[in-house]
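One chain comes next, on its own, written out as structure tokens in the form predicted alone.
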Amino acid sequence: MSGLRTVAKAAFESVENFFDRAFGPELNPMHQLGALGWFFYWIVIVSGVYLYIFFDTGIHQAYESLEYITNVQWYAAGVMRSLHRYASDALIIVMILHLVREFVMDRYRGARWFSWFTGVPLLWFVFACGITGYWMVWDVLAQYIAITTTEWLDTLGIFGETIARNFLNPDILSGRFFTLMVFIHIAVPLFLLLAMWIHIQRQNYAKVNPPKGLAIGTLGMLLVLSFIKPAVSQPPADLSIVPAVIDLDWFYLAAYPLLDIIPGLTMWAIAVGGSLLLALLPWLPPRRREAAAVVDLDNCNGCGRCVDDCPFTAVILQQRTDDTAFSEEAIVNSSLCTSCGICVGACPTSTPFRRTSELVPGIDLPDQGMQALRDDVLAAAAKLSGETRVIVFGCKNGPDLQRLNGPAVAAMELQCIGMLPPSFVDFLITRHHVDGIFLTGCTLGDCHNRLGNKWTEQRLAGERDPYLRERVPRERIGKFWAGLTHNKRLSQEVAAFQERIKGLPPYHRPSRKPSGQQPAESS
């Protein structure tokens, strides 16, 4: 399975890279379908009030209502139904794939399970909504999906008649079939929203909104496709006759033709028993668990930072429980906790400077912790010969690193790129251990942590504490955001930072003033 999940990491990541090419990784696509989820979601929203001011509930005036709509007022009304057609496509297609891409990434086990399983009935979501509102067009497929979802319905035998004799003759049917379809169009997607909230509330800035560039070229598209192919309608339904020909949405309907073959209550174990699977993944197997942060509180004065650097909301703030003078103190929920170590990295008591006690952070990883990578760094580094000794640090769901060892270049596996305190940096540099520090880690903008490499870049320009001191020479630091298929070329970028440090001048840090010296005068 390990392998597959390999080779399927690498293809998405090699589409991945050619949208970073194309638009850059803050607007690739791929790292954004969620956002894009919301995105469309509220597109269908908007498009759909629109639309329910000029539809009418009667059995006719609801198919004359929307060829009104289409054929009239073709240029509002008409773009509005092919957008609210269209956003709707697109949300399955995003949704679709970012549930095989959480799966292929492996990320969806352990304490993420919460998010997989809660985004599992936004799938029975979404086609109940795109169902339903294809019944209230009334034209021939409406009919067909109108007959063919009663007949699977009453497969269940938990209604009092059959349902679908009511649409086996047209003196039957009437006006109250469309305000219940009305009702159901509008209630169901509120119940979507509230499930999509639930979805992402274990999530610490969690994208509901793609960024503005990528929103406003999606939206283009979708509206230059709404003038080139607009939706319409097919001709009206008529109960008095079996609809013959019909053209499905594949995106919705792909499963109608099957109902056709397959026993209805076959359908339901398949639809539901398949649902169960899914939504039973993270714990088929389960994952391995690895040991999750802990706090010492002899070293935390309840600062905050790694309650804000947590990607998982696994790090609350609560009322001391010690006798200190700090009001407050750091708790890891151990449930919630991934063991990437961010929450480590944004420690200030996380600092290799530390030589007259042992490095005990206010929050470490005990399988992984600062004292055993500052030892372990350090002799890694006094192994190191040449002028260009360079330390690479990187991330375990990244590039391959043993390739880089050799003479002059030394390579770190962290947890999660975001784990290493810029200290760390500053240490090894100003103290002369090495001549340079490299980064890499997963692709930027699709850090498996969610924000390991986002966190490390902003603290390496001053941006988010636990800052980079100034002192530290900015032209001896490199990073590489390799991810999984750019081994080749993190060799390569090693290799060039290498050259370029050659040339650099010997660092020298700063030397204080002593206390209360002045500035000296001028002659």
Second form
Amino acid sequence: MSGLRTVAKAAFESVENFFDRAFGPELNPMHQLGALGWFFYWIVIVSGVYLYIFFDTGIHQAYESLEYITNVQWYAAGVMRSLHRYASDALIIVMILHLVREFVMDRYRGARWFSWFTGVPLLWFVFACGITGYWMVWDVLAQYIAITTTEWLDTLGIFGETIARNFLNPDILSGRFFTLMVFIHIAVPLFLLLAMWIHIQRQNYAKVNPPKGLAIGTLGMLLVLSFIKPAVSQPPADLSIVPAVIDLDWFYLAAYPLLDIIPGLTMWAIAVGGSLLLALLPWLPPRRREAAAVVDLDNCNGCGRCVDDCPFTAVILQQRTDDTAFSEEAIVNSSLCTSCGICVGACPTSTPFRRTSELVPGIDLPDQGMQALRDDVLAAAAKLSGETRVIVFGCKNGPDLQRLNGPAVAAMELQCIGMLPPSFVDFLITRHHVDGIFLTGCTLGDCHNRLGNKWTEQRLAGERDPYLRERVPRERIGKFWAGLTHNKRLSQEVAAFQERIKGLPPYHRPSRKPSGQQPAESS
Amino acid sequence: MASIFQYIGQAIAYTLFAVFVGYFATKPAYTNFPPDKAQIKLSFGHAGEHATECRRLTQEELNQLAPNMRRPLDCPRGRLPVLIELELDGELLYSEALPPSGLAGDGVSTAYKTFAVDPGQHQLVARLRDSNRTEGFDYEKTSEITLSPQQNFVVDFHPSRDGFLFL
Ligand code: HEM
Ligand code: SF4
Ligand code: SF4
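Hand over the structure of the form predicted in complex with the partner chain; the form predicted alone is what we had up.
Complete assembly follows, chain above in first position.
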């Protein structure tokens, strides 16, 4: 299973590499699928509100009002109509890609089940929005949808009457069903918004807005499409005629033709059963959970950095429970914790400089503690030889690290690169344990733990607490975010880095104190 | 800063996406119904008669019931299936005994069925039995009809409006 998954992940990443080349990792649309979903949602809402001003909700007037929108006010309402349609279609595409991607990348199990589970209802809401939307046009497509949908609902046999009879013939047609559809088409998007908000509740700093460059490009693309191929109605609905050949929106209606072949009840079983199965996927099979992060109160000063940096909202601050002077303390909700260790990398007490032999940070991972990491790194560093001794820090979700090991290079695998406190880099370089530190991990913009490489970049750049101290010579730090697919390039980058540090003058600590005493390390 | 090649790459990606969206938003067209045929749609809901007639209870039987339950007539709720037949140009198009709905079998029988037929002149006969007779029908309607391609010809049934309605 895990071997298969790694292959699938790497395959996905290879495709995404094409986008990386054109967009760069930050703007890579495949890294922004959820955010693009939100973006399309807002386009649909704004254009929908504008359309509603000119839309007549009567069943006999709706079609005419849309003809006005498309033909008379084509430059504004017409464009809005096209945006409304195409953004809805694009929402389907990014949503399906997003779903598949989260699955393939294995970001839906264990502590991460919540987003997956709450994503499933979104599928129903989105489809309900789209189907009722096409219904409101009351053209032959709407007629087909009305008849097919009600016939499908009738197969449930839970309505006292045959509701498809509402569309039997022009004399029987009444506006009541139409009014209901208009109502649903306005109400469901509001529920969708609520559900989308719930969906991201366990994501710290959820990406709900695509980066500006991507947003502009995407909106521009939709606008161009709207002018080249404006959304139009098909001939008006006429219940005395059978809709024969119809232009379908396959994004929303691909399942409708299936209803001609598959019995309605079977389709219900597929839709409902499929959704249930999908929702239960995080437990089929469940993920083996590693031990959650634990707080050591004696070493926690309640600074809150772990809370800020945890990608999964698993840490909060609460009132202090011991009698120290600090007002707050960190507390981990272990059911939300993915054991990524990013909080450990954020904790100011997680520093190898500490004199006491025990390295117990305020927050730590039981399965990969900081004390053990320091011991392992020092042991590995001691075995290195030459003038380009490098420790490579990587993560278990990123590139293959084993192949980097050599006489002058030792690779250390962390849960996540965000787990590495900058003080470790400082310690290893300024104490001459190694000549350089090289960092690698998941593709930038697509950390398996969402924010690990982003926080690392910011900590090194001095933009995020805890900072890498000024004194650490930046030229002795190399990095390359290799992901799963750039193993070869990673080896080259490490070799090139070794070349670069070879010629550097030896590092001397700036001697603020003549005695060369160790400056106190805290934040 | 993105290079010119990157912008070209982005333009290609956006274009492909837009073409994909623009195309599948309306195409390929779907043939829901053969355009050279006409449709007869049979749809109605009608309750068959009760399967068993009401029976007057004997005084003894009444005495055994709780005082508030003493109704002189015992009327089993179950209904008969509704027998329906459609005949086009002398050939049987459809014949079915429609069971009553509801758990107790006391609801209406419903029919909802479509038939694709050749356009043109036809003789259409509709027959329905809702009683416990063993032969013949309680309602029947015959009509000469002319169907045009893609016409939706409806056969409905309302006993209060003389039985079958051809719409
Ligand atoms: C309207 C459609 C949807 C929208 C707008 C949407 C949006 C989002 C956003 C913004 C995120 C946070 C991304 C981040 O910051 O890392 C997210 C995460 C996620 N979504 Fe969705 N989503 C949608 C549908 C779905 C569906 C249908 C599923 C699957 C059934 C799904 C599964 C997930 C999962 C598993 C995560 C990530 C959890 C994690 O990283 O731990 N989403 N989604
Ligand atoms: S290890 Fe730390 S950062 Fe990661 S999920 Fe658990 S509490 Fe959050
Ligand atoms: S970062 Fe460390 S010291 Fe600060 S609140 Fe979290 S555990 Fe406590």
